[in-house]
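Next up: a single chain in structure tokens, the form predicted on its own.
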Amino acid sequence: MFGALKKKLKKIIPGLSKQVEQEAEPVKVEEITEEIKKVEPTLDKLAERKKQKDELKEKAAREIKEVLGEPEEKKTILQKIKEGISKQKEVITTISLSEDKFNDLFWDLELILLENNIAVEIIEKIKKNLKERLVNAKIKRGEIEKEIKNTLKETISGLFSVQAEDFINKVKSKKPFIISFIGVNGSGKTTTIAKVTHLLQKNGLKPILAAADTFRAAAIDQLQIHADKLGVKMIRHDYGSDAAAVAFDAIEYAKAHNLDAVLIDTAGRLHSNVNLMDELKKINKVAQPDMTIFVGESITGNDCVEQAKEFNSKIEIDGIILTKADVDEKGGAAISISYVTGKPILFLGMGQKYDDLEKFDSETLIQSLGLD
């Protein structure tokens, strides 16, 4: 994940930093600085001559100290001038960037983020944070690239403020624990359900599957193949039957046989399909799931984010699983979807095997962007 985005960021950030240094104006200093530099040698000579007089006064000065105590050390004019020059040298190495120049320079970065499926809301947040750090601020030359990287890293880290509870412990908190899987056509729900089933089994839990996708041809048969391979019970009705009734029967079976979890496979649908969305609402009303998981394809980028956003507005979701994350070179969905929906990413689908379900870790994701 992030191969393409990481490569482009690695290329643009150093170049962007150089552009900022070139386009930004040095912080102005008093014109007297140059004049001070010119007279500095003369001042050194005067100081040497003064030293001779100071030696003659040294004895008297010691006697005064004994009587009056140690006076506060006073800085000579020369010391003050030299300190002023030193401070001004430090100031002149800093830059200040105007807002207009910032907008011009950061267009390329915005374009790269857009190309890699970063949601517009995220890009605006990144731009706002960078602007606060760079515009009309005093930044030392040579530290601009570090400032840009740190701002990107901090901004992206802040996108994952919603953290998921431990999934297995959550499932163990109630019996049977009911999970409804929703999403659009072809997002990989059925395979994901099989992976989650396998994960529960590895943790000593006994799940049952509900084939509530009675709409798509072969959907029930596909889930049955996984159920047989995993050795779990699956409740099924005929195609075209009431999906909510399938979910209800699976829950009742789980209660009667002391099973730990019910995993409901629903038909893929677009949020704009009113009839299928109403069916989904009916399933959730009957099943009363403890967790509703949106399953989306990571490689579809902003489409996946928008789908999750729309599903969440109509059927509130509790968590997200992104499939095909292993072949997603851009990674925009993983960066954007949690922030946009306000829901945590639970797992990433990283392949076709049952064990290819990886717990989502925002720190690992941020490290893979190469912003350190």
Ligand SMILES: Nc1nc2c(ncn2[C@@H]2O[C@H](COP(=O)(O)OP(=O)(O)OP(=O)(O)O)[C@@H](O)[C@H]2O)c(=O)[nH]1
Contents of the next structure:
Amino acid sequence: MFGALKKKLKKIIPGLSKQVEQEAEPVKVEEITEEIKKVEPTLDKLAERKKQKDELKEKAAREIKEVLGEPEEKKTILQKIKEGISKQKEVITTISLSEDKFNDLFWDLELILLENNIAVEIIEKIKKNLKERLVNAKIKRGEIEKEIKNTLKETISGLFSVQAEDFINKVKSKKPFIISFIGVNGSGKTTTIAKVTHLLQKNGLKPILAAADTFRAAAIDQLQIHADKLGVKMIRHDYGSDAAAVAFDAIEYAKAHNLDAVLIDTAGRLHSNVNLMDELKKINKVAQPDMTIFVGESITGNDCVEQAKEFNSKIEIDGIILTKADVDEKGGAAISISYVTGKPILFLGMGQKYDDLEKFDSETLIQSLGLD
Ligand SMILES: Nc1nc2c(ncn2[C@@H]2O[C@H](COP(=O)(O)OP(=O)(O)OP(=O)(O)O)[C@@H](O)[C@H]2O)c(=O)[nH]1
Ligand SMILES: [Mg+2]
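Previous: the form predicted on its own; requested now: the form predicted in complex with the named molecule:
To see the whole picture, the full complex is given below, headed by that same chain.
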């Protein structure tokens, strides 16, 4: 993930920092002079004390010299303090950038973020935060790159304030734990259900599958193949039959057989399809899922984010699984989707094998942006 974005950021940030440095105006050093003025009385006192000490030292030195020879030249405390201050003077030479110049310079970064599918509201947030740090603010020369990287990191990190509870613990909290998987056509719902089944099994839990996609030809058989491979029970009705009834039967079966979880596979649909959205509402009304998971394709970027938002406005979702993250070089959806929907990303689909389901971790995501 982030191959493309990481490469672009790595290139643009040092360039941008250099430009900021060139364009920025040095801040007047009045304040710094004020600081020095403040410490001057202390320096005078030290100088006075030093004078007294020197006289004593000189006297002692004459005697010591006779015994030990010429002493090494050492810096006096006063010299050290003075040097310290002049160093400080260099370091705190600050610069400031006008808003117009900032807007000009930010444009290239903005384009990169847009090209990599980062949602507009997030780009605005990044811009606002960078502006606060760079425009009319005092910033140390030579620290601009660090400041830009830190601002990006902090802003992105702040996008993940909603954290998911541990998935397995959550599933264990109720029996049977009912999960419905929803999303647009081909987003990876059925494959993800197989992966989640495998994950639950690895954790000693027994799920049952509900083939509630009675709409698409071959959908039931596709899920059956996974169920057979994984050795789990699957409830199926005929194609064209009532999807909610399939979910209902699976839940009844799970209750009767003391199973741990019911995973409901639903047909892919566009949020704009009123009939199919109504059907989904019916499934959820009948099944009363403990968790509704939106399964979206990471590679579709902003479309995926918009879909999640639309689905969430019609049928409240509890979490998101982003599939095909293994082939997403941009990663903008992963950065944006939680913030835009207010729902946590639970897992990333990282391939077509049952084990290719990675627990989502925002820290790992931020690290892989290479902003260190
Ligand atoms: N590379 C990759 N491919 C995936 C991933 N998840 C699913 N796929 C592939 O995406 C395609 C569609 O997956 P399905 O699970 O059938 O998607 P669906 O949402 O159930 O599709 P519909 O039922 O038609 O709406 C299949 O070829 C999967 O193998 C993933 O994480 N990575
Ligand atoms: Mg499917």
